[in-house]
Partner chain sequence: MKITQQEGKRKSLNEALITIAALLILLALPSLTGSQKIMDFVIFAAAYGVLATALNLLIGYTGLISFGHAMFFASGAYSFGALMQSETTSVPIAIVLTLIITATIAAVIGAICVRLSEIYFAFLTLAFQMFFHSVLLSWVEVTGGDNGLLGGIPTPVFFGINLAQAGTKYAFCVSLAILSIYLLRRIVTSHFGYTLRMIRDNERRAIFLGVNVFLTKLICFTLSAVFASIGGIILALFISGAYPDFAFWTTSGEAIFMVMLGGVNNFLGPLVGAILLTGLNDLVVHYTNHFGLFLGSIILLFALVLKKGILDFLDPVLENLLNKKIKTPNDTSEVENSDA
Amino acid sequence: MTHKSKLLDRRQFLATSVSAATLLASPAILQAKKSDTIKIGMPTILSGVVSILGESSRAGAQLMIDEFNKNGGLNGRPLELITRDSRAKPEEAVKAVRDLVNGEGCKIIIDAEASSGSFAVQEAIRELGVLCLHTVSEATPLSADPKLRVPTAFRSARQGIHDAIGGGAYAAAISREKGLKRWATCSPDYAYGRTTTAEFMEFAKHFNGDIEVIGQVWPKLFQPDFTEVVTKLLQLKPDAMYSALWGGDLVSFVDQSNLYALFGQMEAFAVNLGDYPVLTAVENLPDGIRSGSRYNKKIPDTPENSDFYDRYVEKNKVLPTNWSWENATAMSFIIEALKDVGSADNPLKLAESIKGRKIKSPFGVDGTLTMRSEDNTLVGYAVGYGITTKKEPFMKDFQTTAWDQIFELETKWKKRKGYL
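Mind pulling up that one chain's structure, the form predicted alone?
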């Protein structure tokens, strides 16, 4: 089966499952008046080579909405998710947000855009004043830079600086063990790729001063051919390579790298590889590539996480992704805030309810997640690195980074950047 046909199958499954979910809503909810519905808008990428980002984001949020509606909604008022395809264009994402708020009457926005669009959406939210949760963007400045913050906007996604600290510590330890001093990088040429790569290498060198970066390549986002990129990496002859490529780009890179036996010639760290759709879409997954935590039913290895995996697969007939848990988490915070405030009419009250809130969650390393009050960003999720294997669960030897270490180094980093 080709990659395209696999993705097509996923889209078909999702379209079918979403329709089925609507039909299966509880009778009480179906009797609610149209005006009683609380509308939640989601701009995201639903077409093109990374449409799985939008599909799995929608599926993660919809799972939580359907379960909330099945239990009666907000005092009989159902939630409704309305999505718009931004086609991976920031201007389309902003247009979609305005239409969802002013045209559809959405009280809440779930921004499931990549970082290329989320910074533009943030400015639209600043003007519109509605509640917004960014659920996909991992570029650190979105929530770390105080000049960019908006009182009603939060991030329920992982944040690049957290993974960089965990990944840097892990990479430094492997470097000492194997003598990996000369490093190259290969990451997408936009905000997320540039910032997360710089942060990863900064902390790798922080933990091991012998590491040096001898070359960097920046492929364009969604480019189809990585031959030139692979050739450049081979010419550099590094001891190790870091990549922040993701989704279909990462699948293409790994497949094309296999043709040149790249992974046998250098140690590879690919932070976004450990996600089911990527792992299963690669034609011949190499053993031994080191990946950060994305979504895996064994990370954390708890009954609650396995239960989420089973519920998601049963409903959607596909495997969850990193974006699935991040959007499910956003809906968990929104639902708790709605129950607390009692309505969706006051975005400032909803924001006050979410700010600093701790919720029980299958994705937290201690069974909880917290929306940190000082910068409106999520903390407490699983951070660390493991090694790929060809068979389920596709990741082994996962090493979790302690959040005390992340908090300490993040604070020092923010002071160096002038954010504190």
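Okay, that is the form predicted alone; can I get the form predicted in complex with its partner chain now?
One chain, no partners, no other molecules: that is all that follows.
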């Protein structure tokens, strides 16, 4: 019996060495390849009853990223979106942001959190110093309160006060026209519902001193049964009703109100009704409810906006939401800043580039959007009210609020609040 030599011959030695070297070097090679990508982190809500918020936020941002990458990225460097589910918990949102920055190496954060999460993320950004765009929170203080401001953080979402001024002006005009003096409100019982309602009614009264609030009902967030709310509203017999309910709550409220023919007995203003997921989920959408601007392919009615709608639907097979355009807008600002600065390595330079920047956008009332430099917040988007219809595009007679009017009243409001 012959024994094979245990020593390697030259060929075997070389082959083994090359294999081993390749194997050992592969993490570094992969790392090098990976390091070419510019990572953008997104903490958001991807599970639970409001997971649509995270899904449409991600879809909106991803659409812009894919198109940018398709066109060669930033000098050949692609963008990569990394999402983390915060489960709507502020502490998880902060942990996600820190993990995205410290663990994944993200230099840019798109914060697609609801308000409480956004305030928490803002504090993490203050410490981490990376670029951040808040894309969902409409709570006005996030950008209006100078104490909360962070130099590298911006908001590319609606702002409550802008909607309140637009809605208040619209409500006042309709009230005058139709003699609607006695108002009731029906909004979710948490900070967003209460502040939005207070701001709306404040500006409605500002424009029309005859308006009087005769009663307010505050259903719990995500409560399944609105019977007591509807009957209370019917008992109050107001001329008009305002609601800041949103998402599934608004769908349930409208469906259950239909059983009592509530909308035939009072003029209804529902700021969040005009969003596709809500409009399409309501079983029998009544004609004539007045809704604020969310996302609609006809608002503004431009080829660019219709084009965004078509691209979004083609890619995602679902209709866009208000969160979709807000996140797509954030990515547009980030892409412009990256092109301007040339890399993602310096958050302060990126922030300087975004501050005060005006971009072309399908969501701007005049085809542009501006990141206002005084308070790092988005202006120039479509604000106003329209009337619901049963069929696409679900909204008609949309009346846009002039931004000059919003700016003037917003400034006065900020002074009253001590923000200026």
